[in-house]
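This document opens with one chain alone, in structure tokens, the form predicted on its own.
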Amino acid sequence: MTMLFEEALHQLKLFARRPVAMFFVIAMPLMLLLVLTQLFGNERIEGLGLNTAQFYTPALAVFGVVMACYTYLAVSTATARDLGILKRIRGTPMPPWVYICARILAVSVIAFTSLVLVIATGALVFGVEIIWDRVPAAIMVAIAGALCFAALGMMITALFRSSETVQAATSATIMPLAFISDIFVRPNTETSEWIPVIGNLFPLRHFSVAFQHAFDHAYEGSGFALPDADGIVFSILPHLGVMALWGIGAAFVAARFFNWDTRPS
């Protein structure tokens, strides 16, 4: 336990010398939360009962920890193979596996900094309410969605060779689905009717709405019942599930297909 925590403090070291990547999951959330309140203006959202910093602050702290687990993740990673540092690790008395799971305790740190920085800007700066009762359910929910996508990340990693092609892969992959999982773009909007049958195929749209309805006083209940015909009770069981699917199909793959070095296998 003690070389996992070593090897995770050297990661949360690293990233704090990578000012882009700083910027793209700390900073980023936080400027996009300023930029939509003021575009949009903080007023009450027509036809959700939520002003906009209600609605935006919980997407875009679910935006950052998936920037954090998924996209700087996989692309740190693939860096690391690319140099040659994972064919070294090899080479150490360190397990693999040691040093992948501090890899993704030092990304579950980071996700959980820019959540709480951005729901701290969030209820400091525009007034954003917490609903207590519900903080143990988004606090799973976080979690649940930290894993799935750090699961991802590492399948990313493992089925194309390069960080260029890694950081294309979670870039063509997580920004169009950013859109049609009611991150950037409010449910109420005008779309296709076939947009959010698309994004409940992902599990991303899952983990946003689920952290989303434990900011909205719309829905009853603490998070932990089963879900209503009604659809107004705040369930975030059918949400863990469909992300522990997901997690769990990523890790398989991720095991399977995973190489320490540049070389095909």
The other form holds:
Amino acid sequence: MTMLFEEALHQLKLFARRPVAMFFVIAMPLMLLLVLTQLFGNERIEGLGLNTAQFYTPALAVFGVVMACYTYLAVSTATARDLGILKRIRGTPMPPWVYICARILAVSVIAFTSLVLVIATGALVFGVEIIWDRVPAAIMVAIAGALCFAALGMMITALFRSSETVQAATSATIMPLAFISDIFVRPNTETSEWIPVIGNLFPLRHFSVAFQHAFDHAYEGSGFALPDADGIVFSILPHLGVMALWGIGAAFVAARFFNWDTRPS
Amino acid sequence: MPVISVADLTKSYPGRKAVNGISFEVQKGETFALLGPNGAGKTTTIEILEGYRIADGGVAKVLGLDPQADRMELKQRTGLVLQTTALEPELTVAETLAAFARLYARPESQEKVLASVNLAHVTRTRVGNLSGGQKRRLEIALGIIGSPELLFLDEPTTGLDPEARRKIWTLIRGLNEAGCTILLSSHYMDEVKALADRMAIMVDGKIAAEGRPEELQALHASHATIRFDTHGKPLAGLPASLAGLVRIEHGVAIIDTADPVPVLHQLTGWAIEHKADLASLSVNRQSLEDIYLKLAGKGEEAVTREAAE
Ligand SMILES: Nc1ncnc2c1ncn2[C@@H]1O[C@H](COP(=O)(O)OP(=O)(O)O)[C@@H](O)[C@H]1O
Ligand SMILES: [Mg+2]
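Could you please show the structure of the form predicted in complex with the partner chain, as a counterpart to the form predicted on its own just displayed?
What follows is the entire complex, opening with the chain shown before.
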């Protein structure tokens, strides 16, 4: 157990020494929040009971979590494998599962930091209201999202050989998904009805929608009730279910194909 | 009980036998070297012993244990330096060593290890800023931080300049004197001669020769090469027994023989009779280097033949 925490701290130290990674995971979601809110003006979004910052604050908090748990985890693990560091670690007495869990724990801490910074900025700068009785549900969603995307990140690392291809695969998946998952663009029911339908097949939209509803007064309840027919009750349960399915599937694929070395043994 | 014992070990990759039935033993306190050209199968052998790769056939035992089944225990009791340098460039020297020290049950003192690998003056330097030789010495420090009984060193000095190599030789000798058994791989005979108590010359997945340097030398010791300058003149009247042995290269007559004394007797007899001055006459016993190059060369021929077939 001590070994797990020590290794997670070690991984956090490495992250803190990588300015590029710090930028993408910590600075970029904050910057996007400031820029997008400026761009659209912090006014009420048509057809929604939300203003711009109320929409983007949770959306970009989710994006920060995904950048940490998916992109950074996958790319940093693949880079360590390219450098032979994974192979070297495999030759020490640290159990392999401790190393993997420590990496996941570290990116979860990074994700949580990024998320708290984005929400604090939204609350302090743009007056986004935090609905306190929904905080437990929001935390549940964040943990489920972090673990689901960490599993997906490890799956990408397992399926692709080099850090370049892993980098390309994470960008090629997350960027299009972010556009159809209510993260970069506010939902606009007029333009398309099928976009949310496709988005709902993937875990990102469930992560962002469940997290956003925790900040939206149009919904009712603390999040743990079952969904109702009218869609007025805030329920995280179906979203958790989809994320769990994706996460468990990805974890199986990752465990099956993960390699500690760039060459077969 | 030997520290390492290997019998009939084999390992193939698609289209290639990397290790083709090798056997050797390493005794406690020894420095044993696997010497061979690139592709001979040294890394494959070492990584089977380290538990990274699984052999196809044969037996490999390390400290009496199975490299696969007892891998966890062996990781505590052995240390390793892989062929390719693998370090986090963002960390300092001291941080790198500390990160490894906490993984072992009985770590050495970090100060002592840093002093022994001669890195005490750069403990706060980022690994990315170290020289190649310093990086390799840091990796040796990581290899010994767990107080191992056995240390694997896969080509510890390849690619380094002569001074950096010498520093690492001194370090390896010191480790061995302190009681650590060492399995070393190299493709330099000078390195093996400087460090190893015994060596196995590996060529093309097989052991071509094995023993202490003196033994290998003795085995091939009778072999000698006699050379003299012909001044471009034909060697008229040379006795038939000699003529069959001589070959001329660039005006130099060369005789390779396992039995130099009678050959020299005949040769000098002929020279007196024919007033040949045998300019620049030399008689050279084969050096270990020659023996190695000859064995490695034969391996290459075999590989080329295989490829041609
Ligand atoms: N992981 C691998 N996959 C395929 N072929 C390999 C692998 N590792 C080694 N080989 C091949 O096996 C042979 C022996 O390699 P190796 O053990 O690395 O030799 P050495 O360390 O003596 O240079 C080489 O022909 C090499 O190309
Ligand atoms: Mg090698």
